[in-house]
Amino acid sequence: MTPASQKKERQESIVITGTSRGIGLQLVEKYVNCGWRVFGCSRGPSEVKHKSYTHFELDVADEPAVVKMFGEVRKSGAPLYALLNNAGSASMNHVLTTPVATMEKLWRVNVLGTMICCREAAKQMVLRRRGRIVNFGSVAVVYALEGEAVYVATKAAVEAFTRVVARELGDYGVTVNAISPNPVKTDLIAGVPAAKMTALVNRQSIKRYGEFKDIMQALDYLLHPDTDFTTGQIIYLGGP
């Protein structure tokens, strides 16, 4: 039995961040159509109109707004089973030309937002001794990509945070893992020169762009109720 079909029976919920476009939007569409009760958030509105989807317009680094969102999830009557920390921001800047404003933005979205959402989700999961948290990293960490020092640093922080939180929540039936995708053709990489993207793809073990199905296959495994012994792992799609 798949996690999606089990959600229909148990009426559990999933929170997905960064759902206005790209991978986050596709995740919402996938899970609502599979029977999950989905809560999503982004800084703008969502185009998804579905009875099983509730959208919140917020900044994931805005602690009061995030706390309020998770409070609404708790009040919904659909116990929280999973959190997908998909929200992210990227910027290509040489370290000598990276403004502080860019540093702060990347830190707030990629790191602080992930930490706050993990904390609030875990509060509900540990009470039930059941839950799955999946953060999103990047293969840019293992490649130490030049021109992306700050972005790589934030994603390295997410990976380190994932490993520690996995240890802290392991005794409560909550697993915490990270998926670190290779380049996927979304708005996040739209402004990156084609030659740079080709060079990056050619560094991978499997030399092609990632696809949504690749992410879903990893998520299906990590979210499955029987996957209760896999935690603190960073899955690099495409191979480092």
Second form
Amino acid sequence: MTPASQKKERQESIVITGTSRGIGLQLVEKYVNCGWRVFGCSRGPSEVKHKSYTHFELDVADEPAVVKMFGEVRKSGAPLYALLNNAGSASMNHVLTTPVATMEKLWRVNVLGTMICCREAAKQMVLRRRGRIVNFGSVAVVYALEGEAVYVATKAAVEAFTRVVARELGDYGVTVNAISPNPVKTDLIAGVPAAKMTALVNRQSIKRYGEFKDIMQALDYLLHPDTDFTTGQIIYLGGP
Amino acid sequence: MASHERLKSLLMECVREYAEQAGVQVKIDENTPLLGADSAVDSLGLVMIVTGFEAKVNETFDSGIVLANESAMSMRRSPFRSVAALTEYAGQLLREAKAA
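How about the form predicted together with its partner chain, since we already have the form predicted on its own?
Full assembly next; the chain just shown is listed first.
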């Protein structure tokens, strides 16, 4: 039985970032329909209207806003079990023509946002000696993907951060892992030329686009209550 | 408004919980050191005490303070050095949050 399909005796909560569209939106729909208490956030509103879903309009790098959101989670009465740090931003550009502002923007969303959400979630999880944190990296890190130096640098930071935090929380019943998806057809890659995407997919061990079910299967494993000995791992979907 | 005594009581509760879990003997009063050679609390213990205290404060006073913030880290004398100092620091953060 997987966490997504598991009916719980006591409802626990899950926080998902970047839920207004793409994979984050699909994750919200999946988990609310399986009986989880879900909290999500994005810079804009959410189209999800469900009694078990609460949406926060915020920037994940805005520390006071994130602290407030996790305060609301704590007050909900549904103990926090999992955090999915899905929010992310991408940019494709040669380093010679990349504005500093691009690096700052991606660093804030991808790294700072992940760090603040991890910290606030872990504060609740360690007190219960129970929790699952899943960050999102990218296969672009292992490919050292040219044209994405800034994006790759931020995702490499997320993956390194994941490994260290896994060690820091290991004694408290909290696992910390990362899923690093291969290209999935979402808005994140909408502006990338088709030829480049095909070349990228052909570098994978399994040469096809990723699908939502691939991510969901990895999450089902990582979030399962019995998966308490897998931590600090980076799962490259499609194979590096 | 958060009373000093209420905050101190919450913090001492956290130190007590830590001592029980860690199996260490700690004389708990406002002079109890939380840092340094005289402290019975190790570095991870301090992390747990601060985390637990922050949660209790935010729950009790419906606030959203973060104890381990930049200001705390840059102070000449650490606000985490003793029960009295951390109690005073939490009270200060609550007052600042209310005034903001």
